[in-house]
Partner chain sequence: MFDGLIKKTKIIESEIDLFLDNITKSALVFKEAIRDYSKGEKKDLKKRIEQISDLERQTDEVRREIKFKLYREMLIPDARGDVLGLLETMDDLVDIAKEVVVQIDIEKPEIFPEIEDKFLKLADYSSKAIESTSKAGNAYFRNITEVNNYINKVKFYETEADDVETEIKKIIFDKKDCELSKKIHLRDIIVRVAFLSDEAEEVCERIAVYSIKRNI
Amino acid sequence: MNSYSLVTILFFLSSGLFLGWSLGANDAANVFGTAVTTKMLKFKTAAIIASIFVIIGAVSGGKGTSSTLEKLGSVNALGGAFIVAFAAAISVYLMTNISIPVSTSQSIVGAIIGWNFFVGLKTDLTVVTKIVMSWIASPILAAIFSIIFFLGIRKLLHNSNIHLIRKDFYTRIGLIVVGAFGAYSLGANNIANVMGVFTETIPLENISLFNVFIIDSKQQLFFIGAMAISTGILTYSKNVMNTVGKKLFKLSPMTALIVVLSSSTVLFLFASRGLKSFLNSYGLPSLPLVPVSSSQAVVGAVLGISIAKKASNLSFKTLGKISLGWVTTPLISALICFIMLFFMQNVFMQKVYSRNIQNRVSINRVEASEYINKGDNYDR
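Structure for the chain I just gave, only that chain, in the form predicted alone, please.
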């Protein structure tokens, strides 16, 4: 913090804010997208609720998934963090412009791998495998939850005599509640995508509120990133809503509620440190704390609904288009990041990687001694 001016920090942080805005425009809309496209909630109402709970989730539960990204690649120079976030944001923005619901998780992972490749660091394949398997598992789990919730709620409604008007009221309330839960889960799960690469390069002083609550450096950065996500929700999220809520499969208000509940549950499971610790304490298996895509979870939940209803009007063309976006996004992001890092280092003469003793975990004492004697000749 001391080696950079406030203006410089704000400039480099702008790429993270752009990525947060892109996440809000592309991913966060999926939390309430089905509710809006079925006319159960107005867009402004849904966007305000989502914005509030995204911030709460990011600040209170965002640390869980950030540790996984740090294991994938520890970006330790402000110039490098700027490029990684900017490359991911451009990738998401390009996909958003053609109305494909892609993942900031995929784009940031691709960008980090591009950074690893540029600076000559090995990418931990174990971490990559864990992340990719989570990407595959999240839509499958969402589909399973969706089928279970659909069959359960359908049976409940069949055995009860709820008036149509009351049913409509309950559905709206349910959409608001599960949407708020989904926004919270999204903030907790995906904020690491937005601000995770800056946590090593922008250490902030802890803030004490009433000598009771301590807001540390990460939480402050997560709050800033969550504000950017909220802005994206409010300003540029309707196109992706239409793709998921209308073009892939026609949803009723009740099935829209189930889709939101299913996808939100998946995001929560991959973000909750408390749940993971609880399961581990009893020797039970738990899911890894990995940033996954709300878009993938929503698509998986929609597919689950179509399977449960044995529907034939699923748009495989739209599904193929979305799947292609999932596959190409990390590749595009990695390529963009590599190219931009080259220009940042060689044209703008900014450091994109700093190798110091604290970050060189693998060196031994002899190498450390030589490193000190020669000086920091490893900066790039």
Contents of the next structure:
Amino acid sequence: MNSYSLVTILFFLSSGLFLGWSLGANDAANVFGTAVTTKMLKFKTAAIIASIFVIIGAVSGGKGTSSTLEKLGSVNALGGAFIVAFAAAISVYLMTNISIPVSTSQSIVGAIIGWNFFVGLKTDLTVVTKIVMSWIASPILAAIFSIIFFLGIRKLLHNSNIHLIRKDFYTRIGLIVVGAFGAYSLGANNIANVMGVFTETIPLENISLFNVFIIDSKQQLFFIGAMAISTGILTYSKNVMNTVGKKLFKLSPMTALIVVLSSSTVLFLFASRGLKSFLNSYGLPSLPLVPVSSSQAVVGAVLGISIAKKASNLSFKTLGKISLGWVTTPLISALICFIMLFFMQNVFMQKVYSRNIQNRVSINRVEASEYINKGDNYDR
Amino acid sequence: MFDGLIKKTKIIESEIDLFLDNITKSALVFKEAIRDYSKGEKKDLKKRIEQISDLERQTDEVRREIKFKLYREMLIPDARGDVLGLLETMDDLVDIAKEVVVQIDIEKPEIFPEIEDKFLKLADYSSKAIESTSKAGNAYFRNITEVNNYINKVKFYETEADDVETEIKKIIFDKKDCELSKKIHLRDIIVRVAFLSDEAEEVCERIAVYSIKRNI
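Given the form predicted alone above, produce the structure of the same protein in the form predicted together with the partner chain.
Now the complete complex, all chains and molecules, led by this one.
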């Protein structure tokens, strides 16, 4: 381990862990909310599945979105990383209090931009554009997927003459499988929000498991972050599930399955390095690896179902609120981060930016750019 | 975990099938019972009463079993209320059919020769309405696109039953050489037999609404 003591690391990591806890408490409801409130699954079963798959997703698939956040701004001092994550967490709390749909992805991006401003680093507008376009694309893609899945599943059910009771059985299995996939995608896509800003500042020794698996520094941090998400799921998500399942989206178990499948596919597409490399190797277009909001993907998927059902309850108010979140969340988060960094540096006398390792950071950025640009060539 | 659940699922499916089969059988036994009474075949009528009483008892038990299992295993939480409501109202059809047959056996109304054919026709329409209701119920569980087909049939039989009911009533009350008390008694029986098709139509209206809810 480097010069930081364990206590110091844990203290500074606490803001990220808090952000992870709140992500787990809030976003697990997007995956299992309806399944639990419609009593298709017990909360305990849902929480255990979600916790396990969030950890697997974070550790095995979290590096893609994390490298994009590094490209946006490599927070290279522990004090700075603490404040960036803390500012993001506070923004989420404030925005939730004033009932604006908020995402940790948007608040962490805002906070990183705030850090860039504070330390005087230029924010790469190409990366910002790519991230914002991904936020806009994610609910739209989720809506498209949910229309396709909805029409496909409806046709399948009509043609297969499955008994109502048997359908219930298959729906339960489907909710478990899709929920596990959703939790995996959530972990893979959103772990960067929780731990991404710490990867530069807390380099840990690699751990070898039976000389077969090597768990590197990032994966260890992602594991710690995923544990925080799991704690959020196990301790607090039940209340949020009740709110999401009963008040916001009253869905039948089958439509809930379609919504979770669609939104999880979107999160997966924006997180999977393997899929991106696979598509790129065949010269096919791929999506950038960007942390997106699972809640907004869910809203997109629900709207998709409304469109497929030709229901006239397309809520422009909801769409407006989402669009508002794309702008206001990063702005507020950046502002809070900027102010907090000032206090951290000038009142608590903590280093929020390290010039000494800037060269290393630059090299990392070049590496990250090369990696991302590989895909960009195909994007264009 | 899944093995146990699929086994329970199959058991409930077969219980629902048994329930619906019993409804169909009750309709057929009802029709035969009316025919036996009209033709004066008292021995056969006793047998029909036993048959329909057994079916009524068995249908009640199966319905209760399904109800407990749906709650105990927490199955179809979103459609459980609908399914239980549907089974209950279908069970009522068997109860009414049995009551009518028993009533006829106890009260022994005099079926005038002028109305005998129409009386049998009325029983046939009511019986067919119940049969089609059972098929509509089966379609609700298995093949939702077929539900409307059977509902339309039930509506047809109900309308036909209403027409025959009116015709019989006219014949009864136009009859000169008959006491009013006999006429009123016979009318009551006719109304009860026709009421079965009305009830079948009520059940079908429920099935229509539940089917819309079942569409994803």
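Positions refer to the first chain, counted from 1. Heads up, when I say rigid core I mean the largest set of C-alphas that superpose within 1.5 Å between the two forms. Here the structure is a predicted model, which is why all the values come from computation and not from measurement.
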Per-residue C-alpha deviation between the two forms [residue 326; rigid core superposition; Å]: 4.3
